[in-house]
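The chain below stands alone and is given in structure tokens; this is the form predicted on its own.
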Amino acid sequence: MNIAFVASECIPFSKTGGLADVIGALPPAVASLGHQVTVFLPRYKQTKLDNPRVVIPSITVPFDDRYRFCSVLDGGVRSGVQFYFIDYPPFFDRDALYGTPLGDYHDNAERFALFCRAVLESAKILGTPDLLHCHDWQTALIPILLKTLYEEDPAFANTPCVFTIHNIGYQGLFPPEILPLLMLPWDLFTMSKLEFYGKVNFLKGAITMADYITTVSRKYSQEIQTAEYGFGLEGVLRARSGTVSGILNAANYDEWDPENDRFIAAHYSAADLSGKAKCKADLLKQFGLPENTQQLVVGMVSRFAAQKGFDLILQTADRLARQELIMVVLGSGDRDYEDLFRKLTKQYPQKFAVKIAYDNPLAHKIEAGSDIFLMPSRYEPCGLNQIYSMRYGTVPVVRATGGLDDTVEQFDRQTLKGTGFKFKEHTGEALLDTLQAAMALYRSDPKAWQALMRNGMAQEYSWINSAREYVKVYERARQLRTAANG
């Protein structure tokens, strides 16, 4: 088969979350399969190509108020996958991908309409893929553009589109007048397709209009049809149940393992943990703090977000100042949880240290370096970090919602099975007691933390696996349309 993968980002050319993990591991794993796989980025100010050769000069990307004309260049081949990466400076060449801490750019809905219609329009030069497998809202407009402008276009005739969504809460929402700027019709405008409370939503389009829908969990693809966590889009997606399914993100182990990763200070293995206490050392001098490894250090890595579970955070800050504990937190986003960690570093020093900033070497440090990792989480839909974290020997505490709930086993010390430690209410309470019965472990009965360290490192979420579902799927999304088109 021959699929081509359309998303916003991905490592190692840009990224802001585990959406750019996923990209940069699940098409080589495919491609492992023995499938042909070619992946569509944008090129923006960050993304660093070696020699990148123009392979298609000029696409015409009609807007209402003027022609813009966009280059494809090669990215290569890596890991059997090939990269073509849309190349128009005035969208892209930007500080930042999606907007700045203050907000998004006002112009998102152009610079990936313009990105989408790129993309088609170089499949059809570079060669038709027998599926499209689209990533998030910025992606959103090509199975609506494959069932509106596009449907009769014999070069997509038999290409099925399967959409998989991130986060849900993230969705592309702008004012109806986009639509005539980006040359779509105004009959997409309805409760049907479009429209939502008045505005255009290009994530419920992609929804009701992709061949086949994927989240990024089993747990999560039931939660995002209920109205808790569906925002909104949850009857649309009760009205497709037969076509959404969750397979679960995996861990590049290639990269996550502390048994040869190139960021830490030591190399350890759950048959040799010694290796964990000169990583806590490194990692506690990383952030100009006491190099006392006996001290309990607990991790955070995160886009720092509400629905990260910050408020959490900010609830429970002074008390968790009180506990025997450090924490170490990278990560940047929303400015008053940025300012929050600043003002707890600069009142706690001795208890709070934070990096803002996206850091992949400091990420691994955390890893390895630290306890506990802590992922409180109002909804996630599957979350990466807890699966490294169980690699790396630190015990995830985490809030039992989609990935985390389908990934993390509750530890019994009497069995000495599981894998951490989870929590179901969404409060500072829950998430203290519960922080609080990890660290209780930690100092009452060494064995038994050992176990649970061993227990985790012991779990194995590779990309093979998913990568097989993921073929499943597009196995199915190829037969719907072969049944569509009679």
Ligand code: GLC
Contents of the next structure:
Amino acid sequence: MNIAFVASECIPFSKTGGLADVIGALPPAVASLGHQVTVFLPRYKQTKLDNPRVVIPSITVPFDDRYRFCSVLDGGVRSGVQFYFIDYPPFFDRDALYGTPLGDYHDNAERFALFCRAVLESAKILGTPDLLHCHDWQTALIPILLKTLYEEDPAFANTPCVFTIHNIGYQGLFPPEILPLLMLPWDLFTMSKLEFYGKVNFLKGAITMADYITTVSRKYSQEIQTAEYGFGLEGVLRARSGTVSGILNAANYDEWDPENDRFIAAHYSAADLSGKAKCKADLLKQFGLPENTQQLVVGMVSRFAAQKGFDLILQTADRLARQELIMVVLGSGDRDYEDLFRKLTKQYPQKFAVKIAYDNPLAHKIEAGSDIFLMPSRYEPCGLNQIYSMRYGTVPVVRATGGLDDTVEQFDRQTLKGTGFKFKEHTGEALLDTLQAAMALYRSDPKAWQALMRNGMAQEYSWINSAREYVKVYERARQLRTAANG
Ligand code: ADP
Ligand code: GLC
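Return one more block: the form predicted together with alpha-D-glucopyranose (GLC), after the form predicted on its own shown previously.
Everything in the complex follows now, all chains and molecules, and the chain you saw is the first one.
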């Protein structure tokens, strides 16, 4: 099969979160199963390319008020995957991918509409794929365009679109006037299509129009069909429940493995854990703290967003500060959370060590140097850091939601089975109780703690298994398309 991935971020070219890790790892895994794979990405300011060749000098993207002209760059072949970049500096040559700590860029609808249209137009020139695999709201216009303006284009008659929801909290909501500006027909503005409480909702359109929908864990695929987690789209998803499934993300162990991580102070493995103490000392040093490796270190690496459960940290900050631990936090995002953590470090400098930044090497050091990795998410479609932390022998303490629930198994002291600690209620009390239970085990029973660490290190979340599941979905989408074409 010839498969084209379309996404808004991918390591090593661009990243704000786990989507970039997925797009960096899944396409090569699909290619290794014998398929031809292409990835389309925007070229941002942060995208570093070595002498890219212009493959298409000009693609016309019509907007209501003017035509815009973008080009397509050949990003070369990496791990068996061909990369193309849509280049349009007025939209993408900016300091961030989607916006600043104060909010989204005002023209995100135009930016990603241009991207989607340019992908379809370039795919026609470069060779129409057998299937398009789109990710998150930034690419939602592709299934929408395929079912509307491009419906009669013979190039795409046999090209189904699989759409993956990485996060239903981000939907691409815009005022209705965006439709004429993007030259989309007004008849899309109905409840059964893109209309959503008076606004245009790109993600809703993708959910109704893609041939098949996946999300990134089994649990989340069920959760988003309920009012508690569906962000208003639960009904639309339920209506399509026969063509919705969850495929768990995996880990790229070439990047995230303490045996060969290029960013950490010492390498270690389940057979020889001695390097982990060195990583802890190095981590404490990075934060300007005394290198006391007896200290229990709780790490967090996260986008600062409401999704991640920082309200629970806020609720319990005073009580957390009384525990025998140090919280080491790396994150950036919403201004409110950045301010919260700045305040906590000032108030409790011995207890909260915070770096407000996006810093990949430091993220690796936190995974390796912490004893516990905390993810109290309000919701979590999959979550990658808990999967990474298990490989680093860093015990995850998580809220039992979405992919966190699917990947972390509660530790049982009797049988010594399990990989971490989980709590159900989204409350500060539940977080604190669970963290205290983990800390008690760490202090009172080092043998059990090591068994727990090793259980995590033995977990294998390999992309090849997930890639096989995706290929099954691709085949199903093609059958559905053939049946629909009659
Ligand atoms: P999400 O995609 O919701 O942000 P995931 O757990 O799936 O959550 O993935 C987050 C990814 O982004 C991980 O690879 C994590 O290490 C990385 N990350 C998040 N915030 C930062 C940061 N401030 N600095 C470096 N890496 C970060
Ligand atoms: C999203 C989710 C996260 C998931 C990632 C990759 O950003 O918030 O849980 O792991 O996408 O699928």
